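Form predicted on its own, single chain, as structure tokens, below.
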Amino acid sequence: MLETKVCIVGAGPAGAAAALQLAQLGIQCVVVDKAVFPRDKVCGDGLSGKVITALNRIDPEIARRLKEANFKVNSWGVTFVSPARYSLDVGYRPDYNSENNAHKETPIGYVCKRIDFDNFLVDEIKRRPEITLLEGVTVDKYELKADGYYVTGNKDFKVKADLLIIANGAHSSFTKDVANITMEPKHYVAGIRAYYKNVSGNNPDNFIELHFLKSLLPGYFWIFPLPNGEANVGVGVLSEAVRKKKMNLKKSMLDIIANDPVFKERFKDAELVSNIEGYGLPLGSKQRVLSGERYMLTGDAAYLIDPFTGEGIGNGLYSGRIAALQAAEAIKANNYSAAQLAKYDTEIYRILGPELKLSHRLQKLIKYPWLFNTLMKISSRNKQLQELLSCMFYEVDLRKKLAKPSFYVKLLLNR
């Protein structure tokens, strides 16, 4: 039986971030994943500025290697389109200016397939002697004893760990059975994704596009540009609405591509080059208890996906790093109690909370198309609002901005 201070279940972005941060701190850990990498993951494939920010904080060399990787396209922001087709471009950094080519020197956002990005992170894990990576292992039992968690799985996998970091995604059995967090349709999005070639009309700076079409509210149709002339195309709708309206998301997406006056032109030469696959997005639109005795939940297993944009990768990396820092504190104190690890929850909601609350408010706004249209119109000429939205994808410092009375004055006056 392996013995370790920390066992990380899941080697996706959250688990990889936790392992790499622990390695930077000189702490050994075991990482276990049911997949053998490279493996695909159904996702929107967008890497916002928060990804580079998080990797820089773990190790600037990892961020440098990602910038040099050739499996991605550089992306400078997000285009939001309201039901009335009002469009708003929001840069991944507040100083973005489409008229100024200087911003192109330092892209901080990318689009790439998860099969490539997650494999990049696993390769980073394999660089570190402090990390033991076990692939192709499905964990089937977690047993809490006085001296730690005993974790077992196939291939004779047995680990005793002082602490668990759970990072095994939206369908984590640990999240459901131990942390007692279950799927709630009003805090969960149903999504589908497909890859197309030769979609026309993409933004020259490779902005990802979120189109809040009336037929999909509260949800959206997206197009994310990829290398080699491909695009990630999909639909995401709140599960509560899918059930209520009895929606067939695949049919809705294909109908938009074939019949919408804008998209039927953009897709007239496009070719579907993959299967259409579905997945679930557990949203951070509700505060939850993310830790307990000898464990912390991270990434999708912690229900931390942005309620408005659907971004999960950046929040996964942030939560993984925060979990590693809290693990280091627990190890130093030799204290793995629920009370000790509750500091993790406090830190998660201190850093990500203001952003998740703002996104939840925007998500609620989508239910009222006229109000959402008005916001998009105002935002298109209000630099303060644009900067506010930009901060959601860049440095996670909304809590500082929202605490300043001067910000609200500028928000009201800058029209």
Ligand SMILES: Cc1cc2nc3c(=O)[nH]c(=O)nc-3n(C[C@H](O)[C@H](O)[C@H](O)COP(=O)(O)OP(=O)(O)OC[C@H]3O[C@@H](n4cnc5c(N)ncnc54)[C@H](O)[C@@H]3O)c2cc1C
Given for the second form:
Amino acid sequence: MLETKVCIVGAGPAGAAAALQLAQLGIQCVVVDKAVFPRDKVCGDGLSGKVITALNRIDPEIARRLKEANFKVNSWGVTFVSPARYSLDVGYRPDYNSENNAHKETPIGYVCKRIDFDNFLVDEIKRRPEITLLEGVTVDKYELKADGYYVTGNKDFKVKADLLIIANGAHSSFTKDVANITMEPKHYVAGIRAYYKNVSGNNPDNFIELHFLKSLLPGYFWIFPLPNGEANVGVGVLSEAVRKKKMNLKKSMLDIIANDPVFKERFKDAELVSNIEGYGLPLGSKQRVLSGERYMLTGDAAYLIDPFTGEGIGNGLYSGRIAALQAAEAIKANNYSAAQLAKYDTEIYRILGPELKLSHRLQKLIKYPWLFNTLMKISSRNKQLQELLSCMFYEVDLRKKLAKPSFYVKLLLNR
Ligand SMILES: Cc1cc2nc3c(=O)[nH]c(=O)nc-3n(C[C@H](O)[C@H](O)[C@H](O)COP(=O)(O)OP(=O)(O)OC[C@H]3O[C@@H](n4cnc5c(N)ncnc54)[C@H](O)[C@@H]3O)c2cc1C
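Could you please show the structure of the form predicted together with this ligand, as a counterpart to the form predicted on its own just displayed?
And the full complex, kicking off with our chain again.
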């Protein structure tokens, strides 16, 4: 039986970030994943600026290697399209200007297939002698004893750990059975994704596109440009609405592509080059207890996906890193109690809480198409608001302004 201070279950973005941050701190760990990498993960493949920020904080060399990787496209912003088809381009950098190339010095968003991005992170894990990575091992049992967690899986896997970092994604049984967090349709999104080739009309600066089409509200249809003329195309809708309206997401997406006047044209020469696959998005629109005796939940296993944008990779990396920092404190104090690890929750909600709240507010706004249309209409004429929206992605303190309801009231009154 292996013995370790920290065992990380899952080697996706959250688990990889935790392991790499622990290695940076000189702490050994065991990472176990049911998949053998490279492996696919159903996703939109959009990496916002948070990804580089998080990797940079773990180790600037990892961020540098990602910047140099050729499996991704650089993206400089997001196009939001409202139900009445008001379109708003928001550059990731507040100084974005499509007329000149100044902003291009530092792209802060990327689109890359998860099979490549996650394998990049696993390659980073493999560089570190402090990390023992076990692939192809499905963990199926967790037993808490006085001296630690006993974790078992197939291939005779057995490990005793002082502390668990749970990073096994949206379908984590630990989250459900031990942490008692269950799926609630109003805090969960159902998503599907497909790869297409030759979709036309993409933004020259590779903006990712979120189309809040009437038929999908409160969800959206997306097109994210990829290398080699491919695009990640998908649909995400709140599970509550999917159930209520008895929606078939695959049918809805194919219907949009075939019949919507705008997309019919853009997909005229396009070819579907993958299966259409679905997966869940556990949203951070509700605060939960993310730690307990000898464990911390991270990434999707902690329900940390942004409820407005659907972004979970950045929050996965952030939470993995925060869990590693808290693990280091617990090891130093030789204290793995729920009270000690509650500091993890405090840190998560201090750092990610304001933004999750704001996004929840924006998500609710989508339920009122007229308000959403109005906001988009105003925004397209209001430079200050555009800059603020950029800040949402660029991570400056101004973002806090956006979390205040008074901001929207003033905006609507002063238009
Ligand atoms: C349709 C869709 C579109 C999305 N689009 C975007 C987007 O464009 N941008 C964005 O930022 N986010 C997006 N997300 C969210 C993003 O995919 C997740 O937030 C992100 O993958 C979370 O990372 P994670 O490390 O927590 O979990 P995961 O990436 O799911 O990794 C979990 C790992 O745990 C392993 N595992 C699972 N069970 C076990 C077990 N029992 N034993 C051992 N290992 C196990 C898995 O093999 C996997 O490698 C999207 C999600 C969906 C479904």
